[in-house]
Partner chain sequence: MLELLGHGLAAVMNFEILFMIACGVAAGIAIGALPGLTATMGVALLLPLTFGMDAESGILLLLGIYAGAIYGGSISAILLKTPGTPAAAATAIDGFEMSKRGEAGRALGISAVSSYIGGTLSVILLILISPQLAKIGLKFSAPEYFALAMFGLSIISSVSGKHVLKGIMAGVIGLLVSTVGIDIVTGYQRFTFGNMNLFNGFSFIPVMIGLFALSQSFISLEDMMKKVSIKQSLHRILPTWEDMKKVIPTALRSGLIGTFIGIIPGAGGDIGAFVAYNEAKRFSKHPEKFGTGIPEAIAAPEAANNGVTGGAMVPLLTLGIPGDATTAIMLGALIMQGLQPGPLLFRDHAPLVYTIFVGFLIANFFMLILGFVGIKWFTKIITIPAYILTPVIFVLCIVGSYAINNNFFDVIVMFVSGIIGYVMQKLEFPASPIVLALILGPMAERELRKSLMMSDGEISVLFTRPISAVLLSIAVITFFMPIIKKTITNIRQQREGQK
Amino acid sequence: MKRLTKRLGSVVLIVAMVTIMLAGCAKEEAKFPNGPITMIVPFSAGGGTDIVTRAVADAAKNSLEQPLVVVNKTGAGGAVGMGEGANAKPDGYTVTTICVELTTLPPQDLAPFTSDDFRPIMQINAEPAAITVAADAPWDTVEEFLAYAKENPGKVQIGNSGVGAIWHLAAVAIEKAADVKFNHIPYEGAAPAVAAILGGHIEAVTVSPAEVASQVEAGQLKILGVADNERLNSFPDVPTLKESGYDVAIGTWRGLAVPKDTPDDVMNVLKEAFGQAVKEESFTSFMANSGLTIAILDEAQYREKMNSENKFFKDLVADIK
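How about the structure of this chain only, in the form predicted together with its partner chain?
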């Protein structure tokens, strides 16, 4: 009788311990996040990536019930910030805003990491390259422009935001698709390139529509075509390059990611919170007012896009060397 009681006692004890442990674990899981989350922006304050991140962080603060602290870690064209984000602890407390540079820098040996070092949460924003010329330029369509470029190899001066930057790569991609040769003039960012085309010093730029929107609306510049799969909501009259027969879809994008070994349960919390945030009115109206396009992709779609871009840019970069 005594032995049975003892046995029963130990079983009860074990069951109790296990229950408490399980309860403790479950409690811990439900507790993410239980502290502030850092959001690393690899570019400087006031820039496109920065303001998109701040808008998302602001919209997400209700869903997560924890402060989201935006930190700018600039340098090496985004490599410093993204590098730090990739090497952070995979516990969900360090979210990084990733951009197209994640796929364009590694093939140029400019980043010691690749998209495989991240687990994407979601893509938020994407802007295609847009072939933009002066409003009084002699070309009204993409075909006319590229035909001219074909007849005058190396003569058409296209401004970009820097050698190896996405808009330069976009121009190179267009060159390949249309079998033409431009004269690429590098500038310190998109804004000086836009200034140059306004001043009549170059013929065209291939930056995002958002960066030329106010000039286009004012009638100083015109967009001939966008390198996207579908027409833009902001410029529905502008044809895509695919419609004109050139198979080019290239542009910049921004999204959120965490280090690659982040566990699923943490991921789900983040996906849920940010997925809700991008639907908030404050966010959608902000993006609309800023002329930025919301383009949502989930983890699987995003991963697929990055993988195909890794290959695409590897080939493209080999061409510009």
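Previous: the form predicted together with its partner chain; requested now: the form predicted on its own:
Coming up is the bare chain, nothing alongside it.
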């Protein structure tokens, strides 16, 4: 009887130890993240959205201690990539770089999602639109460019990052303010549009200054004006459209988000990691050297901004539907 009791005691002890070990393993398995994180960029490689994403991913790898794999999912002015991100499993392993197109595409019936399908982690960056032409173009000022456009309705070909995307809507806003008509040429992102103007296929682009900065520095392109409230530190000699008499301030923003049902514990890890990443010297120096503006908003602030822009762009796109 004593021997049986001793054996039973041993069994109980073993079971208890195994239970503790299994609980520990389960806890370890539940730790987030314990594998690679995919970051979806809804535009082509080389554009502003792509380079901002890759820079923040590189800065966050130490905080997350897992690989961050950036993939470009292009198409439909950003709808393809953001749609895939919205429909991903809400476990934190798919992070999407959301852009202002999240608020421009739905009111045009160009996307099967809205900003409510995402849970924003943070906004990272914001940039204005700018009218950019070839360095040898016959226009040296916004006034000259728009006067020509007014005299030649539909002749000036302006490249954008896709139908309904922000750089398309920026050109539409300029059309309205100046009472002109452009010929809008869509591309799968800003980089292909810039390549098109360099190749002489179009006359202008309305992408951000940062997306043409290297070509401007190389003497291939020139910026005539920026659609912002103030001149940019990176291009202090370039006037705003408002200075030229056109009341237009419009641009993009970029941030990170996950599917709407992502739990708080996972969100907290991502917020902490990316919040630290945007403070890293490698990230801040990259943004400064690239002429990109760091503009941070937290989850609540970002949600409020998206709600406001949902209304703004709903009113704007009513003119082009």
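Predicted, not measured: the structure shown is a model, and the values here were computed from it. In this text, the rigid core denotes the largest set of C-alpha atoms whose superposition between the two forms falls within 1.5 Å. Residue numbers count along the first chain shown, from 1.
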Exercise. Taking the rigid core as the frame, does Leu232 move its C-alpha by 2 Å or more between these two forms?
Worked result: yes
Exercise. Ile98: with the rigid core matched between these two forms, does its Cα shift 2 Å or more?
Worked result: no
Exercise. Is His184 among the residues whose Cα moves by 2 Å or more between these two forms after superposition of the rigid core?
Worked result: yes
Problem set entry | Cα displacement of Val172 between these two forms, core-superposed (Å) | 5.1
